[in-house]
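Presented as structure tokens, the chain that follows is alone, the form predicted on its own.
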Amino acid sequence: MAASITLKKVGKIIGGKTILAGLSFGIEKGSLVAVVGLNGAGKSTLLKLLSGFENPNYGQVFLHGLDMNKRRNETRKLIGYVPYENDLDPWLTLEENILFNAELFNVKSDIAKKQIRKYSTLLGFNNQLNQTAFKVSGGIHKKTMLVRSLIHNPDILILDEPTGYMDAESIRLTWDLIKDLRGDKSIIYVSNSLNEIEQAHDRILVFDNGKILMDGHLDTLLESTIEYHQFQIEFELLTDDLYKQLKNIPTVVSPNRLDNTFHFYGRTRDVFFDVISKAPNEKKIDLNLKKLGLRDLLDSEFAGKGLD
């Protein structure tokens, strides 16, 4: 599949500190790509660079094969960008904020208003369009910024915390829209919600110190980087003596307890039977083999370089 975004040895230095270090990768057309990492890893800087709000100190960024530095006017039209910070004009209405962007991209007023009604209805804030921006919540700001980013029908969406400040229903509506746009548009986003990322991605880029540590679908990353299974056994009574016996089983990794529940990892499913055999006469209330998730992947990478 053709690349929508291509980076070639891209670097960004701010205040003498390397924020992005020689990045080279591509984003396929129509894909949904999540960027995750610790604070200060370079995630938001990457999005600003891809949106054209920052320039790299070295390297090249291509959108649909066009060099962003040399073809700025053409590439800017390809991008819809939602920044982390609220940048709406507080004294304009929500609709006026969006229409101002429409004028910048020469979108006809009647077409723009039709698009505003469509997307604001899908996002559940159509009845607030005439309110001034300073009177509405942070979640409504984010929705407005998302509609504004879509007003010129860009091919690429760059979203920094797209559901920031939103309640549960607003988050659901926003992701329904984003998932519907996937395929028609290439979407790259940053989110601190690991659950959102697990549920909505074709690919995850794991960042640390301006570099990509891992790149792929979550299932692939888990298979290639973590050999473990995650177990939970709830006993009717988990005594201190029993807990000590169980956590000292050689095949048990990273054991811990919560009340009467024994939680541990193991490299194979056989570890489960090693634990059960140590407590054959103890009543068990619940047994659970859990699928590892993004939190386990990040904990393995950042919180000790492995579960051992």
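Here the rigid core means the biggest group of C-alpha atoms that line up within 1.5 Å when the two forms are laid on top of each other. Quantities reported herein were computed from a predicted structural model and do not represent experimental measurements. Numbering follows the first chain given and starts at 1. First, how it differs from the form predicted together with its partner chain.
The two forms, fitted on the rigid core, differ between the two forms by 2 Å or more at the CA of residue 235. The two forms, fitted on the rigid core, differ between the two forms by less than 2 Å at the CA of residue 62. Comparing the forms between the two forms, the C-alpha position of residue 14 differs by less than 2 angstroms, with the core used for superposition.
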The other form holds:
Amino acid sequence: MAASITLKKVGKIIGGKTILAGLSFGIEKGSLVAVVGLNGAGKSTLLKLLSGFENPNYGQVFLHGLDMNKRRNETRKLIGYVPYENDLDPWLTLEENILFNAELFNVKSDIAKKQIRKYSTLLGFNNQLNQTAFKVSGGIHKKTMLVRSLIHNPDILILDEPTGYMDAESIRLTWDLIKDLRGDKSIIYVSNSLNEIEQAHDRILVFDNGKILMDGHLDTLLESTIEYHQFQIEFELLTDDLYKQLKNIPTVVSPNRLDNTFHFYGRTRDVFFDVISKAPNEKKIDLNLKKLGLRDLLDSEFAGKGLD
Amino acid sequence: MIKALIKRRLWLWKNRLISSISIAFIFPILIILLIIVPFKSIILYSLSGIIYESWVYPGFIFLITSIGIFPLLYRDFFDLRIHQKLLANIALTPYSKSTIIYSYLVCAILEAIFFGFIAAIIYSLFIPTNLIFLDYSILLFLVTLHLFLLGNFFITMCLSINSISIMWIAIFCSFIFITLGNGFILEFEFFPQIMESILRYQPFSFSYQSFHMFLSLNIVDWKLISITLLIVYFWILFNGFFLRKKFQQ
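Structure of the form predicted together with its partner chain (previous: the form predicted on its own):
Up next: the whole complex, starting with the chain shown before.
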């Protein structure tokens, strides 16, 4: 598939500190890409560079093959950007805020109004369009910014925490819309909600210290990086001696305890039986076996050193 | 872009109609009552022998428009900028930064001229004026030129300062300078000679001096106008560059 966004050795230094270090990757047209990482990993900076909000210190960003630095005006029309913080004009109504952007991008008023009705209905805030921006909640701000970013029908959507400040229903409606837009638009977003990312992505970029640590679909990442199962056994009484015995079982990986619960990982399900056989007479209260998810992947032990 | 900014400004006026209209009327009345009325009791005639209240009329229009241009520029380039609203979004639209600066100036000048128009009507209710259509046309042109220059100054000031307390001190100083340092209500000859020379050669007074030269001698001073135009042009480019630097773009 053709690349929608291409980064070539892009770097960003802020206050002498390297925020992004020589990033090179491409994003396919129509794909939904999630960016995750710890605070300060460089996720938001990456979005700012992609949106044209900031320039890289070195390297190049191409959108549809156009160099963002040299073809600013053309590339800006390709982008819809939703920042993390609310940047709406507080004294305009929500509709006026969006219409203002439509005017800036020379979208005809009647077309813009139709689009506003369509998207605001999908996102469930069409009855609040006439509210002044400072009077509505953070979730509504976020929805308004999302519609604003779509008003000029950009090919690329860049979203910083697209469901920030939203309630559960709003989150569902927003993801329904974003998933609907996938295929037609390339979407790259940052989110700290790992559950949401697990549900909505074609690809995940895991960031650490301004570099891409992992890149791929969650299933692929889990397969390639950690073929582990996660186990949890709650004993009636987990003594220190028993804990020492259990954690010294060679097949047990990354053991730890919380009160009477023994928590560990293993490459195969058989590890579970190894543990059970070491404590045949201890009373067990609860058992849990879980398939690993994104949170496990991002755990520093996983992302940094791996389980081994 | 200018159309978008004007529309937004109209929406803002509509959303804050009572306060906006009130200020448009109260402000010129305050200037008349608190500055012009007491001054005309002190300075009966200008140094060229014209009744003070007639002499001060163009200065009054310059003064009102000079202050009238400020709210829009302050709001967008300082208030909303330091609160990370709106301006950042505008900076992502497909326009050069100089175009953004120019468009803002045009929009702010139109608003200031609207303030000036209301002020002129109010003034003429209190004090009769004897300007003819040509005088008004030249006045409009020179006020616009003056506002382009002053607007650029306000934009630079708003972009340079990031602290509200410093901003307020800067605004206070600027307004004192605008009111008293441009010859709008006090002739330069009232100042000591060195001050007079400095004030006469500072570019913010060029347009006003040109207008008085036109009124008294019927001469359009193209030299002063050209210098002002040149400063305006380069200042717009500078502010565009400055805005770009502010956003690290």
